[in-house]
Amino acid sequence: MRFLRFLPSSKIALVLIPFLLSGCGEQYLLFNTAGPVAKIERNLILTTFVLTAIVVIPVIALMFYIIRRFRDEPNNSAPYRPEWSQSHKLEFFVWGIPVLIICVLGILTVRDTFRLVRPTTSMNGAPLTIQVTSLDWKWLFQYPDQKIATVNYCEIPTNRPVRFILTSDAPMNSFWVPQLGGQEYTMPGMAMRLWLQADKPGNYFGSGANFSGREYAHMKFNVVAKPESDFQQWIKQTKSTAPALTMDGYKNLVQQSVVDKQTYSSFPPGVFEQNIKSEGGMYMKHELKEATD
């Protein structure tokens, strides 16, 4: 840290700002949130940032202070006590604070986790659901009122809950739209729920973050948000444009392979609660609709 000394306060503090507000750029999309559950999640994130820094930082500046108070040279003045064996303050602050801290974020943690179990905010209407199925190496969006489909990208309107109801017909994946919220786990067999919302239009990235083969890289999509107006547009727009999604044409998705964007007028009924059927449906073993409610 002797280098340091050379340079004046004002150029280290502009050597670091960079790194200290990194964190705030377009770039890092887990902090550029765009909708309820996405802030929920970000500020138990920084909540928590803050909490653990009490504890480390008071560390990390102790650890550098006691190499320098009690280091072995000429002429050093720190105290020699080689009897002293236990300090009972020194146990309070140590173990006291961070069972503490811990605590609050335990609260914290559980607070948030239920809030977000159902839909962050008031409904003025029923909420849209959206069945999704990650595939070999590919995502299947199916609108099971709307009786369309998609792959490899969805749109949902804005200021509006969406039920993500999530399975695969593949190895296990996740689930991931950062800017919207945390990750989901796919399972064959099983049916997760996932409460998303945008607040705003956009285009907003989305991925497997699991490893599942050797193409598990391509399996990214894009969540395209815009108003209830257009939304309304296009679902009427690909009924009447799109091409149906077959039983064959299914099956062909399950099969391994990288595909483009594509869009279906409807879907084989039930392909989706029969797939849950057909992997055993552990957590779908009454009615479908009971775990999803």
Contents of the next structure:
Amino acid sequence: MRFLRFLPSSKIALVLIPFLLSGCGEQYLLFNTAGPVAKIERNLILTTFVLTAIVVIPVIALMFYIIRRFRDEPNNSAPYRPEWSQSHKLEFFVWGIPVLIICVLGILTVRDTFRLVRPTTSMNGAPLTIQVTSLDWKWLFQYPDQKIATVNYCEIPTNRPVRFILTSDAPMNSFWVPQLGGQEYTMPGMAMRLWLQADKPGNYFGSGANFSGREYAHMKFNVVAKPESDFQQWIKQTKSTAPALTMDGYKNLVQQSVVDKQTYSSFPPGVFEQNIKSEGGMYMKHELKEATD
Amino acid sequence: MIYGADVSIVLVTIAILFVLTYYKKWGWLWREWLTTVDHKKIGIMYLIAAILMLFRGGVDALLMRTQLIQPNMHFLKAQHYNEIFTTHGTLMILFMAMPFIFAVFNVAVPLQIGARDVAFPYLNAISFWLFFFAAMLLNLSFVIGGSPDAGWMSYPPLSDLPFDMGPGENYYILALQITGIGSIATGINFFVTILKMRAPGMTLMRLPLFCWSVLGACILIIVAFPALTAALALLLIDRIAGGHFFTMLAGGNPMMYINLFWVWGHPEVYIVVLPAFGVFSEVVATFSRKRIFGYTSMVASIMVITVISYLVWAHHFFTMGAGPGVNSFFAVASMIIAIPTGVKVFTWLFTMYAGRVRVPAPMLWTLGFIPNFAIGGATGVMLAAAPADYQYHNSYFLIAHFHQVLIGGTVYGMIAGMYYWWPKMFGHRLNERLAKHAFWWFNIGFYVCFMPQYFLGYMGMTRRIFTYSPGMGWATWNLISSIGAYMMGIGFILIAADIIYSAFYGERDTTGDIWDGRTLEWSLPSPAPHYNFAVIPQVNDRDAWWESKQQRLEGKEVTALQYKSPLRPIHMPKSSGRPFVLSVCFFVAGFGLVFNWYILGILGFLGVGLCLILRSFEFDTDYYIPIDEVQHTEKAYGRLLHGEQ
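Can you give me the structure for the form predicted in complex with the partner chain, which would complement the form predicted alone we have just seen?
Below, the chain from earlier opens the complete complex, with every other chain and molecule after it.
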């Protein structure tokens, strides 16, 4: 796949970004990217936009021209050829141009699809792992290495790939942080991965993207990115000041409710893996091992 | 609001009953409409039902847009909002788009191919009544027991026990299941009709493009709908018999439902859009006074779409953990669909090229469709790029895209078809002035409504949220979008007003060929006699009726169409009340199962069985129209017969 990288998608995109984004405020989260994953996706979005515009704009222009030129009016001097219905030359272009564009788009898409299944930058040291569980109607984040947990927000260090492992202890949902990169579904009994990374500190809006019941609209969270040292500081502080999440506390969280942000200094060990297993993961041992390792 | 709906339903029902009784129309209604097997009348009933459902689905849409006008709005409650978007999606796809295309199938296909009816008229009536009572069953949910609220796709586990106890999901499953039976039957019916009942001389490569598109849609229906039937049946077993097909707890898997659903669901969007392409092809050729450009390319593109649309379903869940290989395959396959679609747009443009373009209502909707579909198609390609879809999925970008292609394609196409064939159905045309106003309200409203939603998608707004907080920058675009929705509502009201106005004052069509048409249906009087063709025409060309008119202009004897051979008695199917009764039984069975009232359910199914058995012992199902009567009818239409001047 290496040769594909020389294709000029990102260059085209880079030239166009200033035009497309002039006038766009920072509220356009998909363009206001904060990490390498979101950047790749944004560039692909802009490339596809440009390539499809090559067809769309001429089609619309041609339509208005033809209607003007060939209107059924008595004085219209434009040629009228009611039997003309075949032209191999024209049909060659009619099929050829879309085929060409789709070829280019297809190649770029395949390239990026393979690019995003692993961390997009080389890792210095271990990635940070965060286990995410979508609940009715809140998000639980567990840090298996740091042994802390949060609800409806999570903190990550900047410039370090983060491995989100996703599941659900409720109907399925979808975990989406637009400024850091795309979304991935959370499904009961399964563990899915999403690699994201933040390049600069900030508060990044995240939400559940797949409908999951009555109060689904309230499933929003923030991903807070801060420099590594501040992040370590936050861990330390959380461990010393926050309350612990007990098993009863977890069972309480699983109940249907809308809650505010919460922070816990610990969580019952293995509760994430246990949930996946008991929700049906026991039938998918291989996938489970691969996803949670 | 629900009580308001209850009251209005009761009042309307009483009013209808009163009017029917007062004017002594019960017998007429039963004889002429409820028992008919005439494809033209069935088409008209489909059309009326589709427009009513469009109204209901449109009201749903306006309620939702009202709720989203500003942040933290308190117009609808969460539960209510969820029910409304679920029924909006379900109604629009299955109870508006499907009957609307079936209406046009029924009205146009037999007339275009020179046939006297569809291949299985009795089955055709069953299809219609199954759809009708399924629609009633779904609509009933709003007033009895609660509407479905798990989204129109109703993914488990959300739609499964125990997350959704209420009867709403049962209504959804059973209504879809019942209408699905009718849809499969319609698919088979028109597939056979087109392949077996074409007039002599009409080879497949002389088939009007609309019929080609119907053929493509029918192939899709026949192969795709069983997947939906299976998915819904399994979900029903999960729900009412404690099965575990889609709950992972006992070894089932929700992915199985999602795959089955979209194995149907993606072809479904081509099922509803292909006939629209067909309508556009007819309309463009007629109103450009020109042969369609690149007929072979058109046929090829219809068939390519028919096949490839089966290979793209997983693009509905790129983000559900499939590997990059799978995602790449489905991404590229989805993009390939854009090629034949692009070809079609170009061929429509070249058809107008060097023609003489008139722009009455059907053409107006066709021209309105082209920029719409160009933009919608382009955003479709953008969505097909799998990594980009990681950002678009479930966002308002997606919502804007599929409304743009489904409304811009199917609804524009069906409305164009409605205006185009209205004279053929009712013998008068719709008012042009009202039609133009309706179009511009609808079309401009359409852009005002959906263009902002692309921006909302880029801002990270997800679908199906009933409320949002200020500070996201979403408020302005949502307000504009809602204004657009109201404008579309005004457009719809103008269309409805046009229909009522024109019934009284519309220009009558005495020629039967009001548009200077090209295909066989325009060789008949408007509305067509119930046997369609007194003599089955002999077809020698692609645009048979146009060619025969050209021959007449050149002073040649018209060889193709009119009364060359002597009249013979015409073989016709008899009307039957049983399709109606059968469908009522299905309705009763469905209603029983919704509430787990098994006795009622079993009674309903016994009724269904009884109807089937009675039918199989019925031999007196057809009759002959004598020559005298045919002559009499033809004379009344002002058509003098061969050798009888």
